[in-house]
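In the block that follows, a single chain appears as structure tokens, in the form predicted alone.
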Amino acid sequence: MNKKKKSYIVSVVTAFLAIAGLMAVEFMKPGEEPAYIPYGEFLNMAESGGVAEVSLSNGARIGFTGPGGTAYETDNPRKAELKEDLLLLGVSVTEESSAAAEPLLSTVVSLVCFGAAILFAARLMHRQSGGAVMAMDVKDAAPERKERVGFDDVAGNEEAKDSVSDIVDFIKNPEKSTRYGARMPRGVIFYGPPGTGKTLMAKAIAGEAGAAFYAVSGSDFVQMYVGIGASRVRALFKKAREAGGAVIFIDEIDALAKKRAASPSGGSDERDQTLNALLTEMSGFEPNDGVVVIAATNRLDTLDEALLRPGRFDRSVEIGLPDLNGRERILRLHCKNKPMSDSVDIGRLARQTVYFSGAMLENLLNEAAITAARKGAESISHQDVDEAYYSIIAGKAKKDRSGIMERERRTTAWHEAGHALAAKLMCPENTVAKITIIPSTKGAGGFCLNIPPDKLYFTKNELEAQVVVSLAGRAAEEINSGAENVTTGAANDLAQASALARDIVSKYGMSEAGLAPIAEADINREHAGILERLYNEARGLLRANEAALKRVANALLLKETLNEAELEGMIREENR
């Protein structure tokens, strides 16, 4: 809707709410006020011919004029003779109805209604037409230039900053690529799991090469009339072209190119419709105007093909997980800013963090930060580290534990013993940072944090370790208190050890059936051996060292919490 419409349109209502406002302010403008006359008063002036004309009325009082056309009022004594007796005094009488001025008021309605309704049907229309909600809200898709980002914001990912340097090139110099009959890729693919830095990763492209960059979501192309979204992602290129140099970056992509299937209006949906304008844009970029899309998503498999094929969407990028001295450089960036104690120990800290995302690094520092600032400290110490840490992972550590009984203690203690020592004897590579006793905020009565070493693929013999840590918790309550006594303790490691058994066999591969195609029958019963096995193999293994587990378990009912080198300690002196 052009700017001409669009000013009549609001003329036109504006003149409608005009009048109807002018009718009823006259309507409703007070006349002069009569002067009163008492009704006694009243009477003798109509018995002797003073009173012209009467009118009546429901109200609390009555008018009258006199012979001069003075207009007066008196009390309405309410009575129903009082119209006949006037008559045969030779007054004119009237009656008013309140219903008299129904129509006028009826009229005045009707029209600030027919006005409201005008104005609401412009606003659909200019919605609907092209107008601002269509062409993409400006907050939708701001070119954010207040503060630049570059590679060096962006910590780890070291192979996926390779994979996209040249862009920026491409970017910045869109010539030096004509030379060799190179066309710079239209878009880019950033796919990984959710905090590892994708839209930073694509705010550093455009901070590199100086462009513009246009932020939006999938979901916000994706609307409930048809057509809308369409138009949207029509606007939103056409503001990127103007722009020159520009990076669009569509987060969760998902949400909008999901593969389509065949529907019963024949693919005109309004996610149909939004998805082959997308590609559409895509494929009409010039070789070189510098404007690349990004996209990002966390199930790069859900995507529609024909975004994924060569001309829309040409790289497809992981932005997974840091490695060790991914995370430790993204410690260090994150520290800059914070006084950090000399305390704290970023490699250690790095190597405790395995599997943590960007985002969860981040997340950690500024749970120490506050940890810190709530103490009132100088600096953040290596206890605010570990605390934030601690209950990122398990929760906080409950204060008041004074109603836990001495044979739920008792219990906890032997089942944490039971994980930790069947970690230490079954996956010596891993890190066996804490075991404790003390319950937390999330519902753990204890926990034995055992840390894997960063590694890319798994043998049989480590999976099926990795189970009997997980059932030895439960085997060391048996072996502790009897098969009768076990606890609902070992609830979420049995669901852990039961799914990495299951995977085992359906989705590795590694049980009897080997590769082979198997029933969801045969599935199941490979699957309750495997756990019968090392169910009986984690038994097995507490038993022929129980003076060590019941050495762990006596340590933790005593001191409620044990690092890794005491444990490594204490089995050393049961094993001489």
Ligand code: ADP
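From a predicted model like this one, the values you see are computed outputs, not experimental measurements. Take the two forms, superpose them, and find the largest set of C-alpha atoms that agree within 1.5 Å; that set is the rigid core. Positions refer to the first chain, counted from 1. Compared with the form predicted in complex with adenosine-5'-diphosphate:
Once both forms are fitted on their core, the CA shift for S379 between the two forms remains under 2 Å. A movement of the C-alpha atom of A71 reaching 2 angstroms or beyond is seen between the two forms when the two forms are aligned on their rigid core. When two forms of a protein are overlaid on their rigid core, residues whose CA moves 2 Å or more are considered shifted, and E362 is not one of them between the two forms.
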Given for the second form:
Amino acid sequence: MNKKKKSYIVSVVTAFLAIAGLMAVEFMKPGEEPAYIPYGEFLNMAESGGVAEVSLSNGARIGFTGPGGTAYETDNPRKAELKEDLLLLGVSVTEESSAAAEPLLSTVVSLVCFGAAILFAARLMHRQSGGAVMAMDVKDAAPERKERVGFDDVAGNEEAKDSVSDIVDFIKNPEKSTRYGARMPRGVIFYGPPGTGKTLMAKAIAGEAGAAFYAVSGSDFVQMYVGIGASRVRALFKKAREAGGAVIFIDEIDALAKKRAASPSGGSDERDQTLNALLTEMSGFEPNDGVVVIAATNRLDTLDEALLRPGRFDRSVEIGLPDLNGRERILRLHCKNKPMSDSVDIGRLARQTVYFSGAMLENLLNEAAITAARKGAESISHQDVDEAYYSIIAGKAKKDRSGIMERERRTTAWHEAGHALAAKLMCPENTVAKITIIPSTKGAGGFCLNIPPDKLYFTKNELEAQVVVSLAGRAAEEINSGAENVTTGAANDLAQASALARDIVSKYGMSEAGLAPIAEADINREHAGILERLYNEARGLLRANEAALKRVANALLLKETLNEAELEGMIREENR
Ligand code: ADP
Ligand code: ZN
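Form predicted in complex with adenosine-5'-diphosphate, following the form predicted alone:
Let us now look at the entire complex, which starts with that chain.
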């Protein structure tokens, strides 16, 4: 039998079996037909409380009843999350077990037929190894409906929201951007610790733009057979383009695009093929497709640089841990739909939850709500919240950890205050845009965003002032806790200061040794001398302004983040 003929027969048999299966379901159904409701309408009914009970089954349709007990049926979306969604909406859900006496026969017959059909189809697929049948594989990337998520559902990430708001316009109205010759990012990377709302933000962008949202995870592709990942990617993009405006969200992009050196096992074929398919699809976007790909990762520095080239993921947005203000907003947002008792002090809770992510805060309130519900209490009390807090803290860290945490926060606060104050006093042209003791994903305990003016040349004085600012973090630590208790937190600062000091000697010829080429030993001596002199200068400067230093450090401990105006206000008041 030749190949063509064989596959012809296979398709005929497949079709026959599938039809037989469907007919078995149709004919063996007992008694009167419930009214058919389209699936979309069913969801609306469920959301507005018009559905009392749903009976899930494996059939083509699922049955449900209205509040009055009237029976209906709707299409079975065969979506794993449906049950959870319904339960969350307060609908009771039963699952039709195949042990039920009457439908047993029909279930068995149809299952056998479907099973056979799928087997045949699978064999057919295997033989053709083409892409056509693969459309089946994107079922789990169906656009999510549910309630629309918008920017109002994301709290405390104001900077990130600002830096993505133009994408919403772009998806809504791609022609407008292209008319101005603007090239919008095809891909955006969200990076930051887990649970900080990266997925939520991507959903909110789609929601604000009224676009479809498709979510997949990079790790899903890794264990696939060669070729499947790539064809799934193509099918996904096809769907998104057809949707006319879509956000494709790829969680854990690092599973697909780790730096070569970072994966000792070498690249997997499948991973590379999937990644290539992704990049090819992205470069094939028409500007007016209105499709944007958002990828999420915990760490930007482990990603393959090829991914970050122009025309690919050329914008990256940090989504970091919330500071005090952010935590308070997130807590208030998640309290909205909960009966909180007046005894709960949200401001205090925000202060207690340093280093908590948005997801942990949401989880905290949820745990408290569960405790209250178990007790049958009228509202969620202060004790319920405390209980949830301690159980999360206990899971998060060892018992004495909170004491250590407090000490580290203090060290970080003094360290960053040192940088900030030195920058303001030594480099008046610099902008100190932000100081925070919330750790960034770049590894530092906190940071002081100190931006030098944009100019061509720097004087010797200015370079030395930069070195002083770098060393001021360590100097402030010394003032706060003594020379024996300084920490490793200054490692990056020291490397930076040292490199600049060395350049002052050997590159710019600004040291005592002057312009003449000098021996390595002399460079080292000059270099060490400069560092020592400037470290003493940093320490002297901070000692002379210790009141302001202390004030900034304490403000950081309290508020965690300060902006330039707040910093300047404090320095001014101390120097009056
Ligand atoms: P990520 O993708 O960064 O791991 P998610 O978006 O999955 O984090 O966050 C999980 C859940 O935590 C969200 O669905 C939401 O309930 C809550 N959450 C996280 N960050 C925020 C935030 N900034 N505002 C409101 N809720 C948040
Ligand atoms: Zn520092």
